[in-house]
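Given next, in structure tokens, is a single chain: the form predicted alone.
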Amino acid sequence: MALIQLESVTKAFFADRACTQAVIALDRVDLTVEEGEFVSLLGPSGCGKTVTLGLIAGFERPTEGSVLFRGRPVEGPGPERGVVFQEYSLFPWLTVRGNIAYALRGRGLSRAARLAAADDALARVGMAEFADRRPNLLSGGMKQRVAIARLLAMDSAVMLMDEPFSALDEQTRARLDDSLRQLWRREGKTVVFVTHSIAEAIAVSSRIVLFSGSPGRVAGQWRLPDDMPRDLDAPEARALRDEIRSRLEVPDL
């Protein structure tokens, strides 16, 4: 069994009250994820990137067809699908080490084992020693980095990601971007990750998914092998660009 299935999802959106003017988001989408996945969705905006993410967050509910997690329907948030946004949703009154611990409380942890967590959890992302910052003295790149840390404090099972580096610049973003690859590699967690850059998608997945223009629909899917170079220079990586480009044509891809 997936981990994550989407069965033959519509999602409309309706302009009013009547529920008489319908914008479709996506038509008929069939999309799972199996554990341990990396998998982009990749595609121009107003595809329905963003929308399908939301339903698998349990923000949104399909107007027809299934998201299920493990089996069972999605009826709303839960702990278990933890969601990085591209703001980055940090208490500027507290602590980076605050921040996340805060995450933790109603898990029945002490004050103590919440605070571990969350040194433990800014260790594995490289963040140890930011951890008596307060968020308006880190960058935004070191901002991401401690929402991912917040996930992984959690320990959601799926790590649920819009976007998350598109504000920042393209060094800052390209070192992200490899770190976070490295971080996937290293947890096993699963990972769905947001994208509208072709770039991005092949540095950082293991499986590409690409959504058509409005209403979004699966336009391709490519499986990217583990030892395959991600570096756009490389044969096989620019390859694998030109073939996307080919699918959709969309020039700021």
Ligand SMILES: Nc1ncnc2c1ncn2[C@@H]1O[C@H](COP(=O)(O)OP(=O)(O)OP(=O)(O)O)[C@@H](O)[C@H]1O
Second form
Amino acid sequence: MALIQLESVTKAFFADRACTQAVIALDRVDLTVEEGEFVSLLGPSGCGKTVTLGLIAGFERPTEGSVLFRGRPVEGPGPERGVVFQEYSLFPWLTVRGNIAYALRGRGLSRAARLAAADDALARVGMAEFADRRPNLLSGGMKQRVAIARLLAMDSAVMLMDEPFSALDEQTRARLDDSLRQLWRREGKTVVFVTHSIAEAIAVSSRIVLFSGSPGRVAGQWRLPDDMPRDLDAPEARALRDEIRSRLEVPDL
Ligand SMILES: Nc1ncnc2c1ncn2[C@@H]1O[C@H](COP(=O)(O)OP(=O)(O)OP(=O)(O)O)[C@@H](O)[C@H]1O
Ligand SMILES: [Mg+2]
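Take the protein just shown as the form predicted alone and give its structure as the form predicted in complex with the named molecule.
In what comes next, the whole complex appears, and the chain from above leads the way.
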């Protein structure tokens, strides 16, 4: 059974109370994500990437069609589907360790066990030495590492990431893309990653799903072999980039 399955999902937003004027964000989208995949949702602004992620996270309901997680309809947010947003989402008044421990409340763990789990997760993203800091003393990239550590501590089955590194400078972003891919390989998690950068999608993914807008539709998919070079200096990566680019330029595919 697929981990995540969108079946003919349409999502409309209504601009007025009488529900006469609809913005169709997604139009009959089919998307399957298997356990252990790293899937990027790629496409231009407004093509429905964030809406798709929101449907999987359970923030939104489809207008038509179904969104299934392990075969069951998604009815709301849940810890098995953790989200990392573009904006930083840590509590400023808690330390890094405290932020992660807070996410583990209500699980019947002692405070000591929650703090230990937080330290373990921080070590897995290379942030152990910053456990006692408050978020305002961290760089943007460090904050996103903490947000990822929080999902590791929660043991989310899937990490839903909406342009998590797009507010960072190019070098930091490339470094984090790299370490996210390493983390994914090491931890065996499933990742659904939104980006509008072709280069970033090639750097991180095991599969790229290209959306065209608007309304959002799936315009193409590519599987990337694990051993494929991801650097755009390599001919395979460049050829893929060019193919995706040319597909983007075909309207309404
Ligand atoms: N809450 C909402 N109410 C009305 N329209 C919405 C809402 N959320 C999204 N939309 C519309 O749905 C479409 C898809 O939006 P979405 O945010 O998914 O795009 P995106 O691909 O994430 O774009 P970007 O790359 O700019 O983040 C857009 O036309 C947007 O205006
Ligand atoms: Mg978006």
